[in-house]
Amino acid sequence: MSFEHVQSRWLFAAVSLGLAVAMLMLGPGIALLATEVAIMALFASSLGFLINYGGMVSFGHAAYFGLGAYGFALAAAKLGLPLWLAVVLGPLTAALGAVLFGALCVRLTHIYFAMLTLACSEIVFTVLFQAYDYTGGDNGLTNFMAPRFGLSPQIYAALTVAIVALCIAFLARIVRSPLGLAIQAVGEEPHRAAALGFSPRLVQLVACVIAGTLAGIAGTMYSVFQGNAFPDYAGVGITIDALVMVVIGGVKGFYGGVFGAIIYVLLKTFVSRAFTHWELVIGLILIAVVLIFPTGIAGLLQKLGLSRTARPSGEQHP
């Protein structure tokens, strides 16, 4: 383990701890905004992991976000389970969905993989929308608990930042591990990886389960944050948001999802307050960002020398 690696890990831990402590000192409004940014950062990072390292573009990643939210909400609202157990069941539900859908989707490649993930997401959305007796249909599941477990916005923001930091640190560890190198090898040259003895479908399935589980954790935290769950959480709109975050942040950077989430959530929050047709304004801003910085924020930081590497592998670590 190199000195730079140890230094990077301690720096990441110190920054994460500092952010968690800072959440306790913010006003309620800023704390709520920071919570949403952190949750979306985890969700976008899970999709960025699939795209950047696994070479798999998913148009249906919101399926796992929705499964995590409804896994928690159904366990708490319908089964009457303790909230701590419901929180565990949320990500587990997403992981099971990732195993099922992943095993189906990895049978195809490129655009066919992407379209099949979209179909899986639509299946989840339709089931959640149609199963009115269990999911509440388009009304969703509401008023079954106090938002954020009744915690103050500052405390829940600190808790969320800590959990997200742990999840991203876990993802960085995966990227640096032999498994992460296998995922990158299959994502870049599946035929060559197969010649080396890897099973491309199995490796891709593992990557899908890791990304789906992390997306499920984000969905669970978002459901706790809002105190509700709606079918739209599994809709294509959530996936598009995550794709935009990844592109803005940079598909070649490990922290691209984090950078993209910060920029995108802040844009949606403040631009919507200043303009009536805020979607148009955000669209124009995003087009400008992509045209000016085609490699995203991560690529820009690398050019400025503020980031050591775009894609960590071997001795280059996130």
Contents of the next structure:
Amino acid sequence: MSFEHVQSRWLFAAVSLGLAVAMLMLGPGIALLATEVAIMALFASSLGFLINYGGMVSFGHAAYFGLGAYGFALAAAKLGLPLWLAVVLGPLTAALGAVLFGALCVRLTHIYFAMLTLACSEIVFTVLFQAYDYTGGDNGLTNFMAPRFGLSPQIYAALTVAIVALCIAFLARIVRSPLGLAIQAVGEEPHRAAALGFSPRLVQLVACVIAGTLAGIAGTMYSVFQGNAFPDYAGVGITIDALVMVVIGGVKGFYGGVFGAIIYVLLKTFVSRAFTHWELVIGLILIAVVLIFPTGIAGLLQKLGLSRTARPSGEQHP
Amino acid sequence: MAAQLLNGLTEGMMLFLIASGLTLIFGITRIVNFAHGSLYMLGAFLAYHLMPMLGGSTVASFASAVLLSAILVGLLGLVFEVLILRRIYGADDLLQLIITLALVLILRDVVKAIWGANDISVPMPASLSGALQIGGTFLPLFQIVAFAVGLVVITLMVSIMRFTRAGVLLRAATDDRGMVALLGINQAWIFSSVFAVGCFLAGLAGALAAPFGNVNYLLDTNIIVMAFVVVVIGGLGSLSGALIAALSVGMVKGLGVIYFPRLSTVLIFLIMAAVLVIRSLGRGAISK
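Output the structure of the form predicted together with its partner chain; the preceding block shows the form predicted alone.
Time for the whole complex; same chain goes first.
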């Protein structure tokens, strides 16, 4: 464990703590926006982990976001469980979903993997949409709790930033662990990894469950944040949002999801305020990103020497 | 019952039209065109826009609006391929996906800017809005016509693929692109034309199916997901597979509405998942 590594860990903790404290001093509107950015940063990071390290492009990541949201909302609204228990049940539901779907999906690779993940998330979406006796269908689950447990926007923002920072630190820890190296090895060269004694499918399943659980945490936090749950939380739209964030942020950097979420949510908020065509702007940015700097913002920063935390590739491993 | 059957068949036929373009493009260029649903949606909006300009709701104006919309969508596809897509063949899967996703976002915004965010409806040609009485049941005439148009397109496609030089090249390129290039065939030309034809088919399906339901900017993702399902069940790159899959999915949807209304959509995705998993059983431990 190099000095640089320890230093970046302290830096990360300091920045996170600073951000969380800063949340308390913001105006309520900005705090709400920051909360959304933080939640999406976690969601995009979990998908980025799957894509960048596991080599698995998922079209169905929203399934876990939706399961996290509905696991919490159903437990709170329909089962009447105490909120602290419901908050735990959300990510747990997503984790269970990830075990089930992951076990199926890791049997496939490339576009077939993507298609099966899409089918899984559409199953979740359709079930949430159709089982209206339990889920309220299109109308969603609403009015079962005060948004943010009734906390002020600033306090909830600080809480969210802290939780997201912990989750991302956990993800960074995973990436640097032997497990993380195994996930990367399987992502890059499944045959060679198998020859080294890894079970590619098992390693991929573990990666799926980690990513799914983190996405579930994001979903639960979003449901608490809004005080509701809608089937759209498991829809293709959310998956596309996350994919766009990962690509804008950068497909080679660990913090790609974070950068991408910041840019995407801010663009969505401010461009749509100034003029209505924010999707057009995002689309043009995407084309520019892919054609001009395919490694995204994180890669650009790395190229400029501003970030040392980009993904350790084979040659420059820490 | 017969009406539901026809419903399912027509929906299946429309699904085939869009899925055939998707599978054709994938077979040749290995690009998974996420924007295919958006092109379908664009076709529907163009038909809505062009019909009044071409003389209202007569059969002739509807037919020419449909054809013109499809051609315009095909041209858009051609421009997109030549200007952008061409640069990233052979790049990472994810980048190719993202480029087509960018087109999804752009088209959605453009459609919203031009035609607004509300539902619009495309009128059926007046003389086709009646019903045909066969035995004791009334079958909507327009559905029969739409189905027949689909059959014509299939016949055309099959004859082109079977009997023309272009068809031979396409089949060869689906099997082995490198070998076709070695034969001195201009690959860029094949890729561009296939992409344009695929987009043409998406536009055609969108315009033709527009009178069946409300048209809005959310159509893109709904349609692309169903098209993916069809293409995957039929086997990526396979036209005949796509036809069987599309008609089956259409039937499940059409009949499902009567027998198991809540389960029909889930059932379709379960079939897709089952097909994918069963196929994977036949392969080795890890297939790349």
